[in-house]
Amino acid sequence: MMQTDVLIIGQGICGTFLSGELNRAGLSYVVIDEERSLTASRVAAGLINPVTGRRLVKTWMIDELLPFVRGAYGELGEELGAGGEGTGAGFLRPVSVVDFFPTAQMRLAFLKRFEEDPAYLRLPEDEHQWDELFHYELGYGIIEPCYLVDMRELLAAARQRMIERGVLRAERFELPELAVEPGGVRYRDIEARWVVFCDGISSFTNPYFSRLPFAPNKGEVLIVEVPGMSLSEAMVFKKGMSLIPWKEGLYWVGSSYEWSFEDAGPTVAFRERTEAVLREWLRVPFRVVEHMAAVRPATLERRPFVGLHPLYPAVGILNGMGTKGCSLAPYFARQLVGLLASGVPVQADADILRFRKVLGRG
């Protein structure tokens, strides 16, 4: 039998940061992950935006999260050998969001928020700066600092390091083969003190956590080439949808937020609708090179699920990050490791013990 402290299920953004935090805490781990290209972590643009919604309110905990994630991505970058100057050691870079106003109401909302609380908001010096590339009649505001995570490189580098260390099993996890015992868990030839599920939408049907108020949310995106556009890697553009640097001259365009859907894959309707919006927005031609979709592990109350099961304390979860995984996963991975290593409670409004009654029904 292989002995380890933690068995991690899933190597998305949550599993990746959890493994890094365990390593720094001196706890051993094994990760089981069946590599798939279209997961929520791998399809995400990786944008960390400090304001949200039509009213441009601050994202939950953002004042605390921004300085934390700068350090967390830097630490992970150093560990994975991602060189490069600047914040995040190659995986995280600061960007500004140019927020074109789609309606007069949105312009007024931005100006009102700027007057009341200008944190993260700025007015442009020249509203005509982007006239040659975009159609916009109502001007724009600027949101900064924002951050862009290179999710593809981060996840690939973390996976390669796990393979080199011999701690990754690239296979499908079979829940019926997990035995939960008073002092830990067994899975095939692995004995661990804890198992932690970082497996995204698979937790929706996990019998240990299926009673949690998950709210699966589907997102579709297009990857487009815009030959006539040469934009800074430090700029993101938004007008209802976002246009975000992806890789090698390509841009990520999206995303949809569908709470009710029958098909989890890409749809013709989204592609046609998004292409129509791009034709009206861009002054230069574009070409679609890829169309992707994934289901996000969102929650009804828009707060993550972190901690250990009240009836089965060897079974844990780090999930439910929704669209905020890039900022929430590093923070709550550290909180969960604090619980495992030192017994420090997880923040109350993220701890799954807030659902003790529901989870305690057996």
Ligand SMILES: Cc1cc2nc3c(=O)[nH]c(=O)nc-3n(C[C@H](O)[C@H](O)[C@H](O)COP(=O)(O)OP(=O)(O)OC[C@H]3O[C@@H](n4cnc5c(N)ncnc54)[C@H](O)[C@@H]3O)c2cc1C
Second form
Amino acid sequence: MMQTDVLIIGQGICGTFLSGELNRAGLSYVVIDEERSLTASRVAAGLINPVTGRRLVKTWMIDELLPFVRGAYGELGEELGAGGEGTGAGFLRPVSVVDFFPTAQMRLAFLKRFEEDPAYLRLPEDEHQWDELFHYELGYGIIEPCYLVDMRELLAAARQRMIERGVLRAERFELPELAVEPGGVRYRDIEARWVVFCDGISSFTNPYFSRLPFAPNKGEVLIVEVPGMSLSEAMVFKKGMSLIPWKEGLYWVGSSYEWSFEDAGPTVAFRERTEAVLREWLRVPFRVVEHMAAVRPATLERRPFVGLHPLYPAVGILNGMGTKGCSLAPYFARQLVGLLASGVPVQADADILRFRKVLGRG
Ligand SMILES: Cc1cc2nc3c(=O)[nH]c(=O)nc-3n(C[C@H](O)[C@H](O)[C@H](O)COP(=O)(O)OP(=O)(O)OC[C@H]3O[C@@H](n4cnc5c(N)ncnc54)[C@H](O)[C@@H]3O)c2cc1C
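Counterpart to the form predicted alone, namely the form predicted together with this ligand:
Every component of the complex follows; first up is the chain already shown.
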């Protein structure tokens, strides 16, 4: 039998940060992750944007999250050997979002918000700076600082490190083989004090957690090549859709937010709609090189699911990051490790104990 402190199921952004935090706290772990190419973490643009919605209000906890993520990505980057020269933040880099106003109402909303609370907002010095590349009749505002996480590089580097340490099992986790006892869990040849589910949408059907109010949300994305465009890696463009540097001169364009869908795959309708938007928006030709889709592990009340099961204290979860995994996963991974290592409670509005009643019905 192999003994470990935590058995982590899933190596998306949640499992990756959980493993980093456990390391720092001196707790051991084994990760089981079946490599899938189209998971939420692999399809995500990696953007951390401090404002949201039509009224550009600050996102939940952002004043606290931004300094935290700078530190957390920096620490993980250092541990994985990605120094992030110039930013000191490993896989995270600062970017500015050029927010082209799609309608007159959106322009007004930006100006109003800027007057009331200019935090994270700026007006451009030269409204014509992007005339050669984009059509925009109503001007734009700038949102900064934002951050872009290189999710694919981060996940790959963390995975490589887990392989070197011999703590990764690249296979499918089979829930029926998990034995849960009050003092710990057993899975095949592994004995652990806790199992923590970081398995994204798989938790929706996990009998321990399927009663939590998950709200799956599908997102589709196009990866495009734009030969006439060589933009700074520090800029993200938005006009309804976002255009975000991806890799090797390619751009990520998306995404959709679908609460009701038949399957998780890419659709012709999204591709046609997005190509039409791009033709109207860009002044230069583009070519679609890839079309991807994934389901976000979102929640009805838009708050994460973190903590230990009220009936099975050896079973935990770090999930429900919705559209904001890049900023929420590091923060709540640290809280969960605080709970496991020192018994410090998770903050109440993220702790799954708020669903004690539904989870407690055996
Ligand atoms: C199109 C799109 C764009 C997005 N853009 C952004 C963005 O710009 N910024 C942002 O902050 N967030 C963004 N998100 C949201 C973000 O991707 C999610 O919040 C986050 O990735 C969720 O991470 P996770 O680790 O919980 O789940 P996942 O990334 O789904 O990881 C779960 C892991 O568990 C593994 N797994 C599942 N079941 C099993 C099993 N039975 N056995 C073994 N392994 C298993 C999977 O293979 C996977 O590796 C976006 C999401 C989408 C879909």
